[in-house]
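Take a look at this single chain, the form predicted alone, given in structure tokens.
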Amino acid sequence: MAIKVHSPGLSTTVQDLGRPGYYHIGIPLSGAMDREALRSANLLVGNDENAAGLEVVFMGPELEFTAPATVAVTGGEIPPKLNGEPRDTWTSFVVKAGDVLSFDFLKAGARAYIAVSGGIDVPVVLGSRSTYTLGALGGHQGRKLAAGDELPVGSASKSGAAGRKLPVLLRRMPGSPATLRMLPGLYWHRITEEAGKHFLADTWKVAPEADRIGYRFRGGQKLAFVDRKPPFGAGSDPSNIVDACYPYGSIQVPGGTEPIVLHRDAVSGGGYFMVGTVISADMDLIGQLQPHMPAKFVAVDMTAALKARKDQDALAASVRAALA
């Protein structure tokens, strides 16, 4: 069975739950920037958690399957259409040879996912069929997808149900303004205390350069450094540090002014400070915030991070649960 492609939207690529253990030589995670959406739509559809789908950033593609298959579409709200008709999200449903499917306009949120009972059954590179496109590497072509292009699909060992459905209570988005906690460190002691009280009590806004290797915010006030003699290798700016390694998460705010969160596709290292650094438990959330949204940073420690993995742990097995 193939998938094929006549218009791929704004940015669709092929994402699974990305490719660990090569951060250390600049190859980074990739994968689905909202995971437990692709995690539901593959539980949807029968797949495995892991298996490949595509992911869709604010304009869904229109696709031709050439054999039947069962399909959902979930995370952020880009209504799917099957031969014209509406379908609902975070459900299951059948497609034919010869249908068409294709989507409405941006109702909430960025990304939306799609999964496809088999999986999209593109190479696996370095362990995991995730595109990286800015090493060109994995999914299809080691780029975004484009009209004409042929998806193949793989042999679906069971197929889910048509008429499925997840549980709103289930299904996890950021609230207005976003909830982004993060464990202050790396580098905090480099900003004022005044200056540290002012990051977290400002309420900031998504800037339109938000991608898949960081989001960038804006309109919070900028931050006063701790006077110092500039290190040997570091820069000159006050947000210049020697070189170090970013964790995923970790959260550069170069000259003071815009704090950058690095996401999947972040370079592994550089040499901005970095103010702290955002819980996995909320990464899926930034993948689904919109240019201009309002985001506040709220300040934890270890112990609550812990718990808040542990609760996105529950809730992953409250979703397998639910689609036993």
Contents of the next structure:
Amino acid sequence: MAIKVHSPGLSTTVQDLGRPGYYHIGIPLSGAMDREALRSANLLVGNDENAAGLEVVFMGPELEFTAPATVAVTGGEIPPKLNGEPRDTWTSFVVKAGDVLSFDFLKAGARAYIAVSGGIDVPVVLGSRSTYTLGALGGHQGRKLAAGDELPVGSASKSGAAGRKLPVLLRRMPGSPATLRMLPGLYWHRITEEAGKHFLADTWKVAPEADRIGYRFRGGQKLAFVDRKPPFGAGSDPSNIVDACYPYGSIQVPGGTEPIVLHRDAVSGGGYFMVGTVISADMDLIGQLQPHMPAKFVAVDMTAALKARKDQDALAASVRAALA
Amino acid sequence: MKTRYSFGGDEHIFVECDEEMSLQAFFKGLSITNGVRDSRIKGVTEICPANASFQIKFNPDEIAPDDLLAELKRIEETASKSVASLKTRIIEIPVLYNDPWTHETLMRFRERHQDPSSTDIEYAARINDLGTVDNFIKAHSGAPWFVSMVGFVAGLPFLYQMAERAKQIEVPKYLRPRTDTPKLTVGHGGCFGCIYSVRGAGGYQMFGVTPMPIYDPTQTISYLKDFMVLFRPGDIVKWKPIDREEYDQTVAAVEAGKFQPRIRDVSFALDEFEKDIDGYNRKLQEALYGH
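Okay, that is the form predicted alone; can I get the form predicted in complex with its partner chain now?
Once more the chain from above appears, this time first in line as the rest of the complex follows.
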């Protein structure tokens, strides 16, 4: 069984839940930006949650199946069509050999996830099938899909039935403006109290430079820095630090102008100060933001961050129960 | 040197050993991260050492953040008594300075540079009071460099010049980062040198290029078959200036699977190094080139 890529879409990559364990040498987690959406897609077609699927950004691909399978599309609303006929998102459907899956224009969100029963069976590299394009690692030949590619599909252990649907209440998408909860810290002390207030009060907009490495935001006021003598090795700009590790979700603000939230393909370190870190429970939401969408950063403490994490786990458990 | 702890969201603890860069700060981080590794703390998933700081990734479902913080502070106390030394390797890296590829790239991004009228290496030579590019190359390739961090992108080494602070090369980063850097560019920003393991964005000044790959996701290059990343923190690098002919020969040798990098096992002790930097560096070079 294989999938033939007729057209690749804008930037379609093979992703599972990622490749932990190599961040210390600069190889990031990778994996689905909206992890819960990929999990749901996999469960809908009877796969393990961690099976590899396709992450589609803004514009869908056109794919032909060489054998029967069960398919589901979740995440951002990029409506699927089978041989030109509309199919529901968040709902499993059956495909036959020769069927062609294509997509309508993006209606909401930013990234859709395609799961196929059996999972995309590209080689496992360092424990994962996820694509890390910057390092040309994993996925299909370490890159986004191109026309003419053929993707191997694994054999399904149990076949998911068609017509299974995830209830609307169990689908999490960002609001408008998107609320991104963050724990202030790291180098928060580098900006003035006034700048900290602006950072949290301003409404930011997603900039066009938003990808798997990081999401850039603009439109807020420039942050003012506390005066200092540059520490040796940091560089002269007030936003420079001695190159350090970057947490996933950390918010760096080069030059104090445009915050960048690092995501699944994060650069693992560098020389820009960070004001804090988006909490783990809100990372999925960032993957569903389109350029120009408004967003606000909301400061929370560790207790609230852990509570949000529990809520996110409870959502995942409800999805499992609904699709068991 | 005061250690500063901060949570990076609910999954990371960020620990700054010192605000400024020094080998003492690096070794403090190394001894604490070694302590964390040896303690096998439940819930710790990744240990990432950096130049003068480090980061621990953890699963808060398995260990409460404050419990991990207390554990790290306990380890810091023990680790501060340990000796700053390690068994490591010295690796020779050939460099074609002033190569055509970084030259083409730096000309394309001239408007993002502090000094659009000169090249990166001319600019670095001038602001470090080295006069000529030749003098700059001598200074850059004279003393060895210490790998104080691996990261940014896959396998990229951050390199700290093993020279007294007054002689260390310092340059600012580009005013605005470039969107392109040739693969295997030898760069410099702040006090750190680096080798760009892959092609991509970058803000460091560009001085040259090495023919020797340091990252190979396909694991076909002879010396990267066992693991795709060459460098680890604590490695020592010695630059070897080469000409275009040797560059081309080395590229061909790598492609033919015949290139073997010059690598020797050495040990490094920080107190002895600081007592006599030039003498210590000479000994390291003897280990690299002697029999």
